[in-house]
Structures are given as structure tokens and as C-alpha cells.
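Given next, in C-alpha cells, is a single chain: the form predicted on its own.
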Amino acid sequence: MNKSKHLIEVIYKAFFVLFFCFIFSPVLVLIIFSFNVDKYPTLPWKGFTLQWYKSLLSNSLIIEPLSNSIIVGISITLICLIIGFIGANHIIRLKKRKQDIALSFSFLPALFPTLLLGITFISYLSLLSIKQGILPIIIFQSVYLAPIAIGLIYYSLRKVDSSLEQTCYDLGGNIFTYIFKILIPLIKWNLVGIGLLIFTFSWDEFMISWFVSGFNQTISIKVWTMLKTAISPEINALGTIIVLFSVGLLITAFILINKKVKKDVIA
């Protein structure tokens, strides 16, 4: 019996190792060939170089999409945190059944395919005669990502002792005292983690941005354009930077989101 159980565990571990190798092998190939001397991603390996990164950093066509992505990401992060905090605070004050219903409805936009949302958003712009650009990207990505912020902030608020609010009122405080001096300081690292996660999603989002951006490219659209127009080793270098940056943000975000909340905020 023990031998069978051990064999099953070994099979499970081997399966997961092979699965993750299969998933991440293209990313590993991308990173490896970004340092290859040869212009084309072919074997055998021709030698190590950093010239594609130097060429990428000196490429003025990359600067504008990069700046656009940073502006969009920061704007969406702030908007989603504000909407998410207000929405989560409202939901957590409801009865349990109503909380479940409200959370289900709040997640609806995030459940729709981004292709369908992109088509819907471009139709909405045409209906309102609004020009494509950075502002529509910020608005519609916020619509898509705000539900994620609401859900994550809601689960962060559940870590907070519900009696703290009444204690704050008993000590002479008000709702603003509770929110800004107690609640936000308690979950501040969770909020930072959620903000980093939203920024990462915005940074990598392509479909919605492509439909509503017009001539204002983000970094994800720029990568797609480079792949469509020409094969360049700079794409490998840019892809490597984006992957490593996104993975770093995701790891940091998950660590902060799962950070425990202190219990002794009121002395």
C-alpha cells in the first residue's frame, strides 16, 4: 500500500514537472536566443552578446509605447484601487448571501472574453463619437480590471477584525478615522500587492488596448506590430524584459497580497 502511494506521488510530481517544462520552455528559448549573436533564432548557438539589448534601448520607437504603458498602468492601478476599495467596503457590510451575489455580479466584466469586450468597447466609442487613444484604454481596461481589485480587496478586508470599527467609534472616531487611520494602514501591503497585480495585468493586456488605442501604442501592441512586420532579434530582447518584469511584479504582488494583517492596531 505504501509503495503504491509512493508511486502515485512520484507520477504526480513527474507530471507537474513535465507540464511546467512544457509551458515555460518557449519562454526559456526566448530568453536564451535574446543573448545569441546570430540574428536568427536557430541552432547551433553562435555566441553570447548583449547587442540586441543595447540596440533595443537605443531604439526611439520603443520609448513612446513604453511610456504609454507606464502611464496607462499607473492610472488604471489607482482607479481600480479606489473603485475596488469602495466596492469591497460596501460588499463586506452586506449580509453573507448578499455578499456572494454582489461579488458574483462584480466579477461579470472580467469573465467576458477580451475579444468580445474589445469589439463592444470600440462600438461604444463610435456610438459616443469618442476618439481612440490613451484615455479610452485607461477607461476600458479599468472596467475590465476593477472587478479583480474588488474581489481581492474584499478578501483582504475579511482579514480585519470586524469589531475594530465599533471600537474606533467608541473611542470618539468617525468613518474617516476608521478608514484612513485604521483600515488602510492595516491592509496597506495587501493594497500595494493588489496594485502591482493590476499593473501587471494592464502591462500585459493586448486585445482591449488594440481595439481602442488608435495610433497610440502600448508595449504589448508594439511587440505584436514588430512580430507582424519583421523578424528582429530585438523582439527576443524586448520579450525577455517584459517576461522578467511581469514575473517579478507577480511574485512580489502575491507575497504582499498574502501578507497577514496585524491585529493590534488600537492600543
Contents of the next structure:
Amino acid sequence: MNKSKHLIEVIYKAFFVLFFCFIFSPVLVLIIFSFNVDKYPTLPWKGFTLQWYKSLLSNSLIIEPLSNSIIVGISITLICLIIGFIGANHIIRLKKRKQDIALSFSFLPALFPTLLLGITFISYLSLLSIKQGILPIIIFQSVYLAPIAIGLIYYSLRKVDSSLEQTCYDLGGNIFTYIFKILIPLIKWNLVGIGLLIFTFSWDEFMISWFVSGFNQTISIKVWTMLKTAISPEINALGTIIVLFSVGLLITAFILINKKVKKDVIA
Amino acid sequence: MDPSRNNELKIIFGIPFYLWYSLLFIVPVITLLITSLFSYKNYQIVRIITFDNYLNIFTSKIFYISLMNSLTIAIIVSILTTIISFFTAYFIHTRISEKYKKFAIAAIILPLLTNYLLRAYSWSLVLSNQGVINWFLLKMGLISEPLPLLFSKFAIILGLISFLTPILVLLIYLGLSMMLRETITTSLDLGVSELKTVFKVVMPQIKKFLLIAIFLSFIISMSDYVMPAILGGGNIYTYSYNIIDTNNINNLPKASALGTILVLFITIIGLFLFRGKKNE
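Mind pulling up the form predicted in complex with the partner chain next to the form predicted on its own we just looked at?
In what comes next, the whole complex appears, and the chain from above leads the way.
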């Protein structure tokens, strides 16, 4: 009896380890192949090289998508933080039951399949006769990403002492003094962390951008066209850079959202 | 805080928020519906209401083929993903000490936010004829010819499961951590076997989370285009392929009609899964 129980425990542990191999190994394979001498991503291993990184960095076709992605990423981060701040401040002032309903509704666009959002947005652009381009990418990515900002900012506002606002008014302040002198300084590290998270999402977002971009390319769209045309080992190098960049942003974002904030807000 | 001031601020913050929400989400969705009633003739969109697109779609064989392909993928993926994710989340909840839980969760979030296209592509490196798996099996002498793993339904399903499991593990873990911790230990102390505890005690308590998990993985795998394109290589004609192909020949009204049908289809399944949930 005890022995079979022990065996089940071992199998369960093995399952857990396998699960992590399953979600991590493909990306590791990508990173490993980016250093392979062989032009084709095949085994056996032919030797270590950095040539694909060199040829990627000397490839001028990568500059435009890169700068587009940065422009989109920074704009979308600011827009989502503003919408998120306004939305969360509205929702937190509702009655408790209504807060849950408003939150679920505001989350709807983020749960909408991106393919459907894409087709929705081009029919909207077509009806309004607006040209596809970088601006539509910024506008429509916000629909998909702002819900995340709303939810997370709402979560950090909940941790702020609610009597502070009244105290501020009693001392002769108004809503602007409250927001800019008290609220934003209190949750500033939260906001920075959420901003980084949004930037990561925007950086990786493909489907919506692809639909509304016209002939403009972001880094994700560039990856897509590279995958759809001749596969060169440069894609492995570019992929590795993108993955490491996202992971770096992400780790920073989580440290800022979790650690720093708790101290500031609860105090 | 003084309620009238609170009310005033609620409205001041509410106006721009709802304006953004309706102009960029609700109105576009309505536009999708309206566009699906237009038609496409002589390379131009004709803005006259007609049901031709729907008649056209429902009488074409390709619609049913693509729908069945996507439906099969979505059903297999959502069931398998939910099972795998449940046991992973349950493992973290019951077998990992408080100190290391944070790291386990962080490790699950990490792949979640790496580029979706690249994750699909990296699976093709693993599955292709010259890929890691076939190389290994050939080397071991287990097979004499490479297995055609890539460009198949299997590859799409595998890719989707690996994409969705991290999301669902987080969701189900959230459900588990909201449950009373004592329920599991009490049940085990009373001599109920763990498997029985899982099915009779744990699962009913987090039913809502499991339903959301199934539904979320269903809608994503039903409508995904990237995995069928990169791992299916176009061999499996999914519903998303149908939409993109229709859009690529500039027939936006018909593509919108296909989109509208998918929205309605998903809504009906959602209503079915969550029927009667409002009263709880």
C-alpha cells in the first residue's frame, strides 16, 4: 500500500518536471540553434558561432520595424496607463457589487480572440475610410492592452488607504492635488511596473498590428514575414534577442509591481 | 468620503472611460456586424444591406470543413489543456512549500510572455524532419525514416497546448488558493483517498475556474491563426484560415460575416457553459 503510494508520488513529480520541460524546451532549442554554425536548424551540432547575430545587426531592414515597435510600445504604454488610471479610479468609486461587473466588462476586449479583434478593426477603419498604418496600431492595441492596465491599477488602488482622500480635501486640497501629490507618488512604482508589462505585451503583439498596419512593419510583423519567406538562421538570433529582451522587461516589471510597492503603499 | 463628492468624481472619471470603451470596442463590434451585411462586387464594397454573404457561406462546403477542423482542434486542446493545467496547479498548491511557490509561479509566467510567433516557430525546430525529436529517434535506431510530425493537426494541438497551459495553470492556481486550505487536509485525514478528494471535494469547489479555463482555451484555440499557419503549414484548413484567405482577396464583407458567425458561435457555447451561473 505504502509502496504504491510512494510510486504515485514519484510519477506525479516526474509529470511536474516534464511539464516544465514541455513549456521551456522549444524556446531553449531556439536559443541554442542561434549559435549553431549550420545554415539549417538541424542536428548534429556543427559548432559555435556569433555570425548570425553579426549579420542580423548589419541588416538595415531590421531598423525600421525596430523603431516602429519602440514608437508603438512607448505610446501604447502611456495611453494604457492613462486609460487604466481613469478607468480604475472610476471603478473603485462604484458600489462593491457594481465594481465586479464593471471590471468583468472592462476585461471583455482582452478576452476577445485577437483574430476577431483584427477583422473588427479593419471593418471599422474601412467604414470610417481611415488608412492603415502606425497610428491605427497604437489606437487598437490599446483596446486589447488597456484592460490589463485597468485591472492592475485597480488592484493597486485597493491597497491605498481610502481615508487619505478625505484628509486631503479637509486640508484644502482638490482632486488634482490628491491625484498628483498623493495618489501617483504612492503607487508610482506600481505604475512603472505595469507600464513595463504593457510594453512587453505590445512588443510581442502580432495579430491586431498585422491587420491594421498596412505596409508598415513592427518587429513581430518582421518576424512573421521572415518566417513566411526563406528561413535564415538570422531568425534564431533575432528570436533570441526578442525573447531575452521580453524576459528582462518582465522580471523588472514583476519586481516593481510586487516588492517596492508593498512597502510604499502600506506605509 | 463625502458621498456627493464621490459621486461627482465617479462621473468625471466615468465619462472618458466609457467613451473610450464604446468608441473603440462596442462601436467596432457593431461595425463588424454591419459590414457583414454589405457585399463585394467588382473589387468594391457595396454598402447595401443583404444576406448574400451568409447564404453564400452556409451553402459552401469549405465553411463546414474549416469549422470541423477548428472545432476538433479546439475540443481536444481545451480538454487536454485543462487536465494538464489542473494537475500542475494542484501540484504547486499541495506539494511545493510556501517558500518556493513564488518561484514556481514566476517560472510559469516567464514563457507566457515571450513572443507568440517565436514559440510557434521554436516548436517547428523541435518537430521538423531534421528536428530534435526525429534526430533523437533516428539516432536511437527506433525509426528508420523521420516521422512527419510537423505540418499536421498533432503539431497544431501540441503548439496550442504549450501556449495555453501557463495561462490556465495560473487561473486554476488562483482558484485553488482561494479555496479553504483545510478542506483538502480534512478530507485526507478522514481517510478519503487523494484521487477521490480531488474529484469529489476540490473540483466541485473550483468548478467556476475550471469552466472559465475550458472556455478560454476553447475560444483561443478555435480562432487561432498563428499555430495553424506555422505548425500546420496550411495543410489543415482551419476556420481562421478561411477568414484570413477571404480577407486577403479583399472581400471584407464576407470575412466579417465569417467573423460574426464565430462571435455568435462562441457566445452560444459560453452561454451553454455558464448557464444558470448568475443565480449563484
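Between two forms, the rigid core is defined as the largest C-alpha subset superposing within 1.5 Å. All values derive from a computational prediction rather than experimental measurement. Positions refer to the first chain, counted from 1.
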Threshold 2 Å Cα movement between these two forms for Tyr12, core superposed: yes
